[in-house]
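There is one chain below, alone, in structure tokens, taken in the form predicted alone.
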Amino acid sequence: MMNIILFGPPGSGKGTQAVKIVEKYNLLHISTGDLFRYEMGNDTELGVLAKSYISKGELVPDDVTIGMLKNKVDANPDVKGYIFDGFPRNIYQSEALDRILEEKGHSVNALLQLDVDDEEIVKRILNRGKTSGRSDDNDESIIRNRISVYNDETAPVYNYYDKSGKSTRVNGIGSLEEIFDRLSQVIDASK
């Protein structure tokens, strides 16, 4: 079984390339967004606890998110793999994330960070805001401040996995199939 997290601040690529490595490798593509999407919209207990947090504009806390995450895991035993994309977000999540995984005889293969500066960012974001209908996607300010706390609280997890040797940078800069390219390289690598 192949675990991926694909890491890397906001406007990094992740979203667009785990849809590639979807693809490529058929694996199960868990965001963090659409598990909160899915749980609010059906009511379930998770998703009715994470819309009492949303609504005040707080975040949703680690166990609850955990709880997603985990509910997603164990709805699909059989497949190949997954790919996470916006988790973990932080160690107590990395350590959930490694126990879930274990409970099944598992583990976190690869960690892929891209690597983008922070200007690039910037302007990824504004471009996407014309579109994303987020109006967090079209405030400098709001990127800037999601930047500083991606790396104050979530670079962190970079670490945690590289401690195994199971970390690796990828320049995030490049059209999409340069980038898709060296995400390739260093999954297969991983194997």
Ligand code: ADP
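How about the form predicted in complex with the ligand, since we already have the form predicted alone?
What follows is just the one chain, with no partners and no other molecules.
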């Protein structure tokens, strides 16, 4: 199994690159953001709860997020591996992910961080907001809050996996193909 964490700030291109990685390496893409948006779109109890955090640019509580992630992993046991996008977003979630995989005899193989600077992120997300229909993409103060949550709570996840030599940074500026080639090189080297 090959399990990859696609990491980086909001708007760094994780979702776009995940689609390409899935095509090439045949992994299952699990995006907690997409899972929450699905629930919000269906107005489920989970969706309503998630929305109250997402609309402010805050993290959804860990127990809710980890439970949802675990369900998705448990429901798809026969895959070549998972690509986690938007998860883990703090150290507690990282420990939970390690436990979930370990129970099945697996582990995280690599964490790939897309490096994109804050001003580029704000520009990209505001631009995406014109068509994404996402309420968290349209307001600059909410976007800046997402970036500060990333810097405070999420960024340490890089070091958490770096301790076992699994973390790599990749330049997230360039054409989609250029960035994909950089990611592919790291994935091929971690096989």
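Take the two forms, find the largest set of C-alpha atoms that superpose within 1.5 Å, and that set is the rigid core. Numbering follows the first chain given and starts at 1. Small disclaimer: the values here were computed from a predicted structure and weren't measured.
Large Cα shift (2 Å or above) at residue 51 between these two forms, core-fitted: Yes, because once the rigid core is superposed, the C-alpha of residue 51 moves 2 Å or more between these two forms.
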